[in-house]
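For reference, the chain that follows is the form predicted on its own, supplied as structure tokens.
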Amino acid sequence: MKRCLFWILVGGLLLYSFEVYAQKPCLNCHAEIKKQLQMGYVHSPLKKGECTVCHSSHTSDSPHLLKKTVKETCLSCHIKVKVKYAHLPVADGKCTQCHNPHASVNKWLLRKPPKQLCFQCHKKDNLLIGKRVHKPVSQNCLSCHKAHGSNYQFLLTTNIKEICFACHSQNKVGQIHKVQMKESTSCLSCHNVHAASGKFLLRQYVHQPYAKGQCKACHQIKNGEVCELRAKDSTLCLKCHPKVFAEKGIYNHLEVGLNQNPCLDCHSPHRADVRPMLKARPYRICLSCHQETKRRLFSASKKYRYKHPNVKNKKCLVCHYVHASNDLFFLKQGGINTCLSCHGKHIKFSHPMGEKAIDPRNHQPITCITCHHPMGAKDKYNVIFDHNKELCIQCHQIGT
């Protein structure tokens, strides 16, 4: 027993000695990494010569001989904080998309300065829609946004009002607008926080009652002051926009939303940059609620490799209704006919579909999305399984 313990101890010491020794010759071969030691910011393990904290000396199942995946490697030291909204690269474990794992001339080991780094994914043309640029945007995106995640939408550091009034005096803003700033007032209702063509970053299109100074059309007026809304739900909007009722259906966007008045999830009551008074481009509005679709759309996972052209081109409204539908997914012509409006020839040779073709797994009629997922699938033709065999045997069991 003593001999066994002795050899275990010796083996452990030899392994430890080898790991310590292995750290020294790494830079003899990896000259490009050695040069990075001269940069202003060096990752602590590299600085200490502890290469084997992250890398295996011999073999690995992960690229660059990492002991674990990139995400697992980073989180072994950097504690993950739970937040409501996560930055997509963080959620996907792509830490090295923004950070250099060894060294950088930028703080936090960033590959580029924050502003340049953000614009690699967030295209300037989509954000800076006018020549007048908000000062924080031209300086540092992190003035308002958190890089990894936040409990506030758009990865904001706190709520919109607190961010704005950190620089703009609330009293002065109230005097300029000549109205009392209510708790529910949002600066984004009139101003574009990134850039705009007009003065004061005002949005381009104006809601007619607001343009004509008819605040009482939506608000109660007391002692000459603009007060609370005349109604808190969608009836406030529908009294002037009744044609939305023409889109009645079993499923209705007016029945659910982030706000008590779901119209305000998509539309701005005062000013907007996108017609008809939309808070953003349609696909951005859609993805603000449909998080699973967003994950599929932006994920680099092989499971979601193939995406429908309309999805890749962010044209949600080609296939979907906006307000209401009798189809669960708000498809304009139903589950099969919407697809056939473009893929008409497939009706001649496709797999049987409809009421006479029942899926044995859930006993529901087979439609196009039984086999295809337009938002992202693992095989070509947007097929959710390998189309050679794996897809077929989901329903057609092979006897043994």
Contents of the next structure:
Amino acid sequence: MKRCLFWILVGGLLLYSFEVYAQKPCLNCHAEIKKQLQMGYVHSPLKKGECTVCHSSHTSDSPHLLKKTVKETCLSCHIKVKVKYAHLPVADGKCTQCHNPHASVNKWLLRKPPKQLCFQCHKKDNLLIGKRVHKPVSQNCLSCHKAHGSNYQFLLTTNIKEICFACHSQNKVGQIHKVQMKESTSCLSCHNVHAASGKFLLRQYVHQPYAKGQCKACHQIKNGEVCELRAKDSTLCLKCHPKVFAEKGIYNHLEVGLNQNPCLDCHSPHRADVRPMLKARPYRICLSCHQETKRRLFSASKKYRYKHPNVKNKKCLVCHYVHASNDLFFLKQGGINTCLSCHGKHIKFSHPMGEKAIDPRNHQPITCITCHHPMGAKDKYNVIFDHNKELCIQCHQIGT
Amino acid sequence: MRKGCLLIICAICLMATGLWAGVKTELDGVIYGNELVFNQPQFAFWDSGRQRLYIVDSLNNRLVSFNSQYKYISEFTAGGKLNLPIAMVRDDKGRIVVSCAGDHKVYVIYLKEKKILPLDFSAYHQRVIPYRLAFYDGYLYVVDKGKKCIFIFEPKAGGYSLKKWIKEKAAGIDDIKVRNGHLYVLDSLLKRVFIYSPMGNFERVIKLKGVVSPVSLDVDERGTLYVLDKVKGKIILFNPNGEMVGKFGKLGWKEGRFYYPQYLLLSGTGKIFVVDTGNGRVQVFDLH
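Right, the form predicted on its own is done, so what does the form predicted in complex with the partner chain look like?
Following is the full complex, with the preceding chain placed first.
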């Protein structure tokens, strides 16, 4: 019995001494981490020498011998907050994309100062499209946006009007604007909050009736005041743009939209930075609804490894119509001709296609998209199946 | 080790038979058209009285009928008046009602009298973009995709007259069905099913979880919702509380698989008709 107690005591002492010792010697080998201790901001577990809070000293399934994945490791101490809109790296659990897990010269262990850090992903060329830059943009993005997540769109700290009126006096704004601004009116409808080439950060392109001061073209005017819209649905727009309504097809974008007037899902009624009066660049508008396509485009999966150059360059409108089509994918000129408009030479050497080449799987004419998926496929040339064998045996049976 | 292997084999067998998700189906027939194959078929209608299946073959501007063995009977073009038909029903008087995307009109076709009259929306005073149709107990239901509302037409001597319209906060109505004394409305953008009484009084809403792009729905006698997801190429089953209870189908081109299907219909006799638009065919499954 005594012998047993003795060995338990010895074992316990050994384990304790190992635990104490284990925290110290990490830095003996990891000299680059040791150097980081001199930086202004050090992660508290490292400061206390508690490397084993995050890392396993022996083996792990996660990189850097982390005990769990990066997301799980961070969230074991830092509380997760549920928000409507999460910043993409946060949602993907890529905390280390912005933060250094050990130490940094920047506050909150940021890899770079906040301003530089944001522009790492949000490219200046895309964001700052004019010479006149909004002051907070050149100072600190966090004056309007939240870094991790928010219940407001674009990760804003609060609703857009409150943000604007925090700096710009509401009375002054009211005096400058000739018409009474409504509750629902958004400053972003006319102003680009980041940068613009025009005065007052006004967006470049102007809707003709608005430019001419013909508010009554779209709005009702009562006692000289601009009131409600003349129609709440697409008839408002189609009255002046009848050609759009004339674009008929079994698939029609005019029939679907979160707005009561689906035109306003993509187009801005007053001012815009992108022609023709688009709310954003076309691909951004497309992907805001086509979530499955977005998932393919941004997926790192090998299944969607190869993508068409127009997809990579985000040029949706090179191949697709936007208003109406009889083609399932709104392809311009139908399936084959859409591709041939660029790949004209392929007709001379490619697999037979069209009415004379029937796919035995579904009795439909073979087209380019029978074998290729431009939005992302697993094999070279955007081929859906492995082009060495799997692709061919979809239709051509192998003799035994 | 042996137990592990057995479990894996059992799992594979269950998945192959479709039991894995609680649904067992068997492909009963595949319809490609007649001499002329379908071009973008959009809709199917099962006439249980006549035991006939009607397919709306949109780009060929025709309605094609098949018998219960899925053998071709005839096609109907209304003398070339159908301009991109997208939905049809056959009412209790034997009239065919067709909605056309080409001229945004709904036509009532009187077969015996050999006349075609457009449905009168004039009481609504606004332009209508008609889409899917349903027929129940003498009443005709028409989806307006433009205003995102549902029109209810009541029978009148020799035709229909507009009784009322339902306008809720729908973003994109894609399908309607009247089953078990309720009107089911599928909103593909909000991914919700709104349930009304047949006369349009709101009852409740079901949120659909786990769907990407729902385009069509149907409901069986137990109240189970069958939702067709065109992007996933699957039919997903929800119980009346909106909980997912099963799914079947796979994206693909071979028979039994779906490529951007557009419409789903239950016959009421254990058959599921899936209009597999991307593959230009209609597939019929036996539901066990």
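Residue numbers count along the first chain shown, from 1. Everything numeric here is computed off the predicted structure, so don't read it as measured data. Note that the rigid core is defined as the largest set of C-alphas that superpose within 1.5 Å between two forms.
Comparing between these two forms on the rigid core: C-alpha of V81 shifted by 2 Å or more?
Stays below the 2 Å threshold, so no.
Is C368 one of the residues whose C-alpha moves 2 Å or more between these two forms after the core fit?
Yes; that C-alpha moves by at least 2 Å between these two forms.
When the rigid core is used for the superposition, does Y304 move between these two forms (threshold: C-alpha shift of 2 Å or more)?
Shift at Y304: 2 Å or more after core fit.
Would you look up how far the C-alpha of G224 moves between these two forms when the rigid core is overlaid, in angstrom?
Displacement of the C-alpha, rigid core superposed: 2.3 Å.
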